[in-house]
Each structure stands twice: as structure tokens, then as C-alpha cells.
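The chain below stands alone and is given in C-alpha cells; this is the form predicted alone.
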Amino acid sequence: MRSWTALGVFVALVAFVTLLGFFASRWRRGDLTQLAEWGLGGRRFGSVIVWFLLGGDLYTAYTFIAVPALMFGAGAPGFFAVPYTILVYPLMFAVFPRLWSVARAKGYVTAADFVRGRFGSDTLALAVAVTGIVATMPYIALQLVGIEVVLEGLGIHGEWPLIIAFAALAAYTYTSGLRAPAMIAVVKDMLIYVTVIVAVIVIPEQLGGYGKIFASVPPPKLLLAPATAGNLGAQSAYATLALGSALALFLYPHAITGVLSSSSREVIRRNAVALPAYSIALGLIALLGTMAIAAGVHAMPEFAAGFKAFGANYAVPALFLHAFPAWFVGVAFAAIAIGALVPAAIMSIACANLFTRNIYRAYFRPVCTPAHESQVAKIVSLIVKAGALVFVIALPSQYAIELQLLGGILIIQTLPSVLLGLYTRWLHPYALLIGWLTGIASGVAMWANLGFTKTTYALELFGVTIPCYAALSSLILNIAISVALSFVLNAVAETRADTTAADDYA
């Protein structure tokens, strides 16, 4: 079901932004043959531009897919990606202005640079680097599911579609760095804001109203299922989902990438404020997909195929080809696909990041040149693309959905030596490293047991289940045994040396 009006707009907006991407290395020039200036935008972005960086970086084009898709399939357990998003940015305001100036002022990049300069470990530093580019590699995986999405509402089918683009991204992530797609977030974030705000009041008014749409969902999918004496339920669930989503979300090293890249402290607390409005915006987003319940959207034979291939996941593009004239469905797909470039190219930027500073320095060439250093980058996130671009292409699409649970399982047990290490030493490395093992093999073990496909795992305590985000429950088990075992290596073991001082972090 092809319309030659929507492919002709978006073509032309995605080449756009092309044409942006490469013009992006003039833009603010600096040396890009530095790490510092390729990875991090010479870290010298404004409140305006960290605020469409990390709206760009933070809510991405599966989040337009995944949130309505949840609410059209669970109905109110999709909800709990409001709440998480309203509940990191106090996180980000109180804790993030410390890691940008200790980074700053030493110079770090990732936070494995931060670790190992902290706590004096390379062993530990190597676990966050290799955590963080883990975590985030079926990430990258999951944009491309997005454009799949919109390219198959479009009526393109194939592989090549998806590599022309990919390879669009690749060319002008290599030469312009985080600049690339810090400009086009602005053109990104303005296409979804504009697509969002018509689509809630022109679809709505086309139903019958915001009163019809909720009478047409079914009630058990309106609200939370009850608490009971002896189960906590689908609340509990929905709490530590939300809770451990927000611990984990600024761990990741996109996420981190774009906190780094500001100018001062002062635009990462003006960002923790204004970014709330990226919630409200997602909040929007999310009853997109109630509204494609009420419109029918999935009994409709002519998006038969699209449900068939991706489920749930098709419901937000098969209401905007019901609702929307040929012109504005191109803009509106658009907008989702350059929201998955944009997220693409800063996490492969953060990968390569990590691999250059924390493995390939720390371990093969302790002695490099800066130019070196940022080649061994550019072409280290060319290798992540394809590698995201293959696992997409291999792999039925449920699958590295699957993989993504993992994702915030794996980056919150960095979240001792990163975000406790920028108030204490105290916690010893060793302590540190073991309480990491023990959480990734926890929440690894619990994901399995719920056979790969779920991460909210039911815990047993004095006669009550609770069910517990895993990523969470995981979390508070790494803790306390980096407490405990810290408690007797600090008092036996050698401490090892901090290269920070108290005046790096003010």
C-alpha cells in the first residue's frame, strides 16, 4: 500500500537531514582529529543544544513505536514510561554536574575513564566500558526496527532501504562527529513535536472525542490490576519498573555522552528542568496507542501485513495511514525515522568512545597520539553500526526486542562505581567488581527463568510476592555486597589511588 505523496516528503526530509549531517563538521569547528571534539562536541554545547541533543538521544524512535505499542497491547502497565522520565531529571539536576566537572577537569571522556581514575582500577573500569557497549549495541538494533516499521507503512520491503540509510549515517557520523546529529535533533525534535500535537487533536476530533477512545478500550486494560494481601501485583511492577528505569536511564552512554558535551554545570541543571517537557510530549505519545484501539486500526485487512510482521508495534504507523492525508503521513514517518539516526548516531559514538579510551588504549597501545586515538573512534562506530545493521537484518525483529530488556538489566550495575563513586571511595574496587559480577548474573538469571521475554521477576518475601523489576532487584543484591565485602578489603587489602580531588568535582 504504497502512496508516492508520503515516500516523495519523506525521502526529502531524510535526505535533509543528510545534507545536515555532513555540514555539521563546520558547524562549530574544532579539531576533530581530538577525541574530545569528534566524541563530545569539543564539549562546548549551549542549554538550547544539549536540550534538542538529549531529547534527541533520550527519546527515540522506538520510544514512538514501543510506548503506544505497550498501551495498545497491555493497555495502563505502558504507561510506567511517563512516570520514569519525570523521576530522572531530579537524578540528573542532583548527580550529573559532579561527573561534568570531575570529567572536565581531568579530562575523561566515558565514565569507565571516570572509574578508573577514581577507584584506581582498570579491571573495573573495563567492566563499566564493556557493560555500557553491551548494553547499548541492541539498542542501536532497535532504531533500525523503527525505520522497518515506517518503511513497511510506506510499502518499501527489503534490506536495501535500511543499508542506504544506514550507510547515510555512517559517512556523516565518521566526519562530523557528535555534531552531526546534535544539529539534527533540532530538525528532528521539531518534526515530532509538530506531529504529535496534530495527531492528538485531529484524530481525537475524527473518533469522536478523548471520552470515546477510553470507553472503547477494554476495562481491564484502563487500569493497574489491585494490590492483594499476598501479591503486590501489576503496582509493584509498575513502580519498580518505573524506578529502576530512571536509575538506569543516564547510565547508559548515550545518555552520558550528551551530559558530557555540555558547556557547563549550569546547562546540565537548566536541561534537568526543561527536558520534563519531553514527558509531557511522551505522555501524548503514549495514548496514540489507545486512540489506534478505538479506531480499529488492527482489523483493518489492508494493514493485515504490517500487524502480521511487527504486532503492536505497527499500531501507531497504521494510525497515522488511517487518519492522516498521504502529505502528512510522510512528515509524520519521517519524524520517526530521523528519531531513530539521531539516538543511532550518538550511542555508536559512545560505543566507540568507550572501545578507544577503555579498551584499545588501556590494553593495546598505552601510547597513542590523539589523532590516533579519535581515527581508531570514527572507525570503531562504523564497525557498531554494521554490526547493529546485521543483527537487525539476521534476526526476526522479536528477537533483538528481546535482547533490548536486557539492556537496562546490564547498565544499572554500573551505577555503584559511577554514580556512588562521584560521592565516596570508599567502596573498594574489588568489592565493586564482584558486587557487578553478581548483579549481572542475578538479573541475567532471573531474565532467563522468565524465559528471555520478560524482565519483572516475582519475588517471595515473608509470605508476600512481590514482583520486582529485575534491573532493580539485581541492583539492591550488588550493593550490598560491594557494602560488605568493602567493609573487610578496606580493612586487609591495599587502597588503591585516587587521581581525582575534592576541587574537581565543584
Contents of the next structure:
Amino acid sequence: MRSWTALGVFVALVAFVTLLGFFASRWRRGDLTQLAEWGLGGRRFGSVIVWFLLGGDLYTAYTFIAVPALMFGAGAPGFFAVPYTILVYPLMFAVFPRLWSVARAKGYVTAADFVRGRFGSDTLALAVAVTGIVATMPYIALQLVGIEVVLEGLGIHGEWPLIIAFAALAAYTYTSGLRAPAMIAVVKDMLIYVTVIVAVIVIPEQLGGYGKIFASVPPPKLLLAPATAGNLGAQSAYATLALGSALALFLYPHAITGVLSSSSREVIRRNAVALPAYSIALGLIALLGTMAIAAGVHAMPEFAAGFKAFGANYAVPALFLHAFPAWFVGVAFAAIAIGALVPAAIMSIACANLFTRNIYRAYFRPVCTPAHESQVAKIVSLIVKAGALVFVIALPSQYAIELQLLGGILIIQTLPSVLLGLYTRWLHPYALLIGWLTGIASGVAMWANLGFTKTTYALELFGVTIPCYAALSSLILNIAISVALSFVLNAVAETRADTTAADDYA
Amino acid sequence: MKGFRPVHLLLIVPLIAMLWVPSYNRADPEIAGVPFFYWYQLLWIPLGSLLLALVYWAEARASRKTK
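Return the form predicted in complex with its partner chain of this protein as a structure block, the form predicted alone having already been given.
Zooming out: every chain and molecule, the one shown earlier first.
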């Protein structure tokens, strides 16, 4: 089933943002041969641009597909995305201005730069950098899965449109750096808001109101299963998923890149106040999964192929195709596809920054000119995107989804070095390193034990079963070990110098 | 901790509200057909933002006074 109207609107919008991406290199023109210019937009973005940039960066296309898919498939547990995004902002408000200040004072471009300066350990910085890159790669691949889903909805098969879209993305990221996604994010976010507002008004109207929508949800899926004697059940899974995801989010390289591109620490704090507007959009998008249940798209023969290929991830595209006129389907699908390009660009830039600063310069070319450094980062951003593209085309999308679940477990292990490091350097770098390793080993073991498809691992404590997000339980182990070993190591070993001063954080 | 003010305790309020899942894991009261579980959590998005805004303003005032 192919609608030329929907396809035409879709292609026109995607082509428009591609032009915008190339044009972005001229915007607030800077010397793009400097890494902080190419990879952080020169740290000159004000409150409004950062709002669009971080909104476009954190609320990815895949989120807009996967969260309602979870609501569609599992019901209430999928709504954890809402408390998750509520918990994120107090953390951003309280902690990240400190990271911005010290990065500005010392010229840091990545979290690993900070860890190296703070703890004087190249090895710990390498661990943080590698964790960031490994956790982000499947996340980029997932953005491509998001594009694949809407292409399926448009009746386009084959890999060539995906390759074209990504080649264009790679080209303008190369030439414009972080300025490109910042500019495109403005268009993307407006399209998303329009789509969401129309969807939550028009679709409930068609389905007979919210009362009927929720009445169509099977009762066991409407709420979380209550706790029983000896098992906290779905409620503890829900709370730990929200908390663990919130703690992990701002450790991701693409989030840190967005934060560091701000022009002042006030920009970060104002955005912690203003970014929840996106959470409202996300909460409403989550409800689209519930609407898809009520609309009965799953049983409609015209969507059978899509559900077969993408499972519950096809719920939102199917709902849009069912409820919207063709031209608006084009707008909505373009919003999702462009919503994939923005974070994919920022993620590849963030990985490139990490590789260049903390692997290439630290280990291969200690003395390198700023221009050379920036050139390496540009090339790495191409390689990262090509890798993600090959990954998605060559392997089933299930692998990208499962690896992204692991990504959260991995990235959260950098919390003691990065977040706690902003407040204290009492923790010994080797203790942090061993804590990091233990956290990763235990997290991966739990994930493998769950068959790679789930992340809530049931812990047995004092005879009570507590289903807990593996990222959170492995992080607690990581912190416990880091603290315990620091007591020992601080007593016997010397630590290396801290190159940051207390004033750098203010 | 340096720079700590009592107003910063407001930042913990959303944390308690959201992690105390049994307090909102129920269907009633509904609003316009939406069960409590859903609208209550959606309501906390603007509430959380408002609390951050209060802290922001309180700090801005405090820093003006000290200058």
C-alpha cells in the first residue's frame, strides 16, 4: 500500500532539512578546524537553541516508536518513560552546571577529558571513553531502525532510501558539525509537536473519547501488577527502571555534548526547567500505544506485513496510517524520520569527540594540532555512521534493540567517575576502575541471564523478591566497591595530581 | 556541602513522588476517562518543572542580594 501524497510530503520535508544541514556551517560562523567549534558548536548555544538541541537529542525517534510500542504490548509498565523523564531534570539542574563550568575552564570536550584531569588517570579516562562509544553505537543503529519502520509504513522496501538518508546526514555532519543537528532540531521539534497535538485531539475523537480508549485495554495491563507477600513485582521494576534510566541518560556522550555546547551554566539550569515540555509530548505519545490497542490496528490485514516485520514497533505508524489523511501521514512520518537524524548526528559527533580526544590523542598522537584533531573527529563521525548503517542492514533489528538495552547498563557504570567525581576526588582512580569493571561484569551477566531481551533482574533479599533494573543494581555494586577499595588504596597508594581547582566548578 | 540552601530540598520532592509507585498505582479517581495512574504521572511533569523554576528564582534572588 503506497500513498504518493504521503511519500511526496515526506520526501519534501526530509530534503528541506538536508539543505538546512549544509547551510548550518555558515550559521554563527566559527573556525570549524577547532574541535570545540566543530564538536561543540563553539560552546555558544543560548537557552532556546539548547532547548531545541537537547529536546531533539534526548527524545529520539526510536523513543517515539518504542515507548508507545511498549504501552501497546505490555500496557502500564511502558509508562515508566514518564517518571523517568521527570527524574532526569532535577539531576540536570543540580549537577550538570558543575560539569559545564569545569569543562569551560579547562577546555574539556568530553566526560573522559574531565575524568583524566580530575583523577590524573589515563586508564580511567580510556575506560570512560570506550564505555561511551560502545554504549552509543547501538543507539545510533536504533535511530536507523526508527527510519526503517516509517519507510515500511510508506510502502518503501529495500535499503537504498536508508543509505541515501544516512549518506546525506554523514555529509552535512562532516561539513557543519554540531551546528547541523542544532538547526535541524528546530524543524524536527516543531513537526513533532504538531503531530502530537493533532494526534491526541483527532484520534480520541475518532475512537469515542479517552474513556473508551482505556476501557479497551485488557484490565491486567491497565495498571501495574500489585506487590504480593514476598515479591515486590512490577512496581519495583517500574521505579528502578525510571531511576536507573534517569541516572544513565546524562552520562551518555550525546547528552553531555548537548550540555557542553551551552553558552553558560544558566542555559543548562533554564533548560532543566523548560525541557519537561518534551516530556509532556512523550507522555502523550506513550498514550498513542493505548490508542493503537483501542483502534484495533493489530487485526487489520493492511498492517499485517508491518507488524510481522517490526512487531509492536509498528503500532504507531499503523495508527497514523489508519487515522490520518495521507498528507498528514507524510508530516508525521517525516517528524519521526528527522527525529532520528538529529540524535544520530549528535551521537556520532559525541563518539567522534571521545575517540579523538581520549583515544587518538591520548595514545597515538599526543602532540597534534587543533586542525588535525578536528579533521580526525570529522572522519571518525563518518566511520561511526557507516558502522551503524552496516549493522542495521546486515543484522536483524532485534540485535540493535537488545544491545541498546545493554547500553544503559554500561553507561551508568561511569557515574562514580563522572558524577561523583564532580563533587569529590576522594575516590581512588584504581578503585573506580575496579568498580567500573565489576559493575559492567555483573550488569552483563544479569542481561545475559535474562536472555538479552530484558533488563529487570529479580534480586532475592531477606526472602523478598525484588525485580530491579540491572543498571541500578550493578551501579550500587560498582559504588560499594569503589568506596571500599578507596579506603584501602588511599591509605597505601599515592594518587596523582588533580589539575582542576575548586573555583573551576563554580 | 558548599552552596547548599534549604530550597534545594525541593529537588527531592519529585523523586519521592515518582519512586513511591504504590501511591499512584490505581485507576480511581478518573478524569475524563483517563485512569489516575496516567493523569497523575502526567501532572507531575509540569509540577516537577514548577519546582525547578522555584529553585531557580530563589537562587537568582539570593545571588542578587549577595552582590
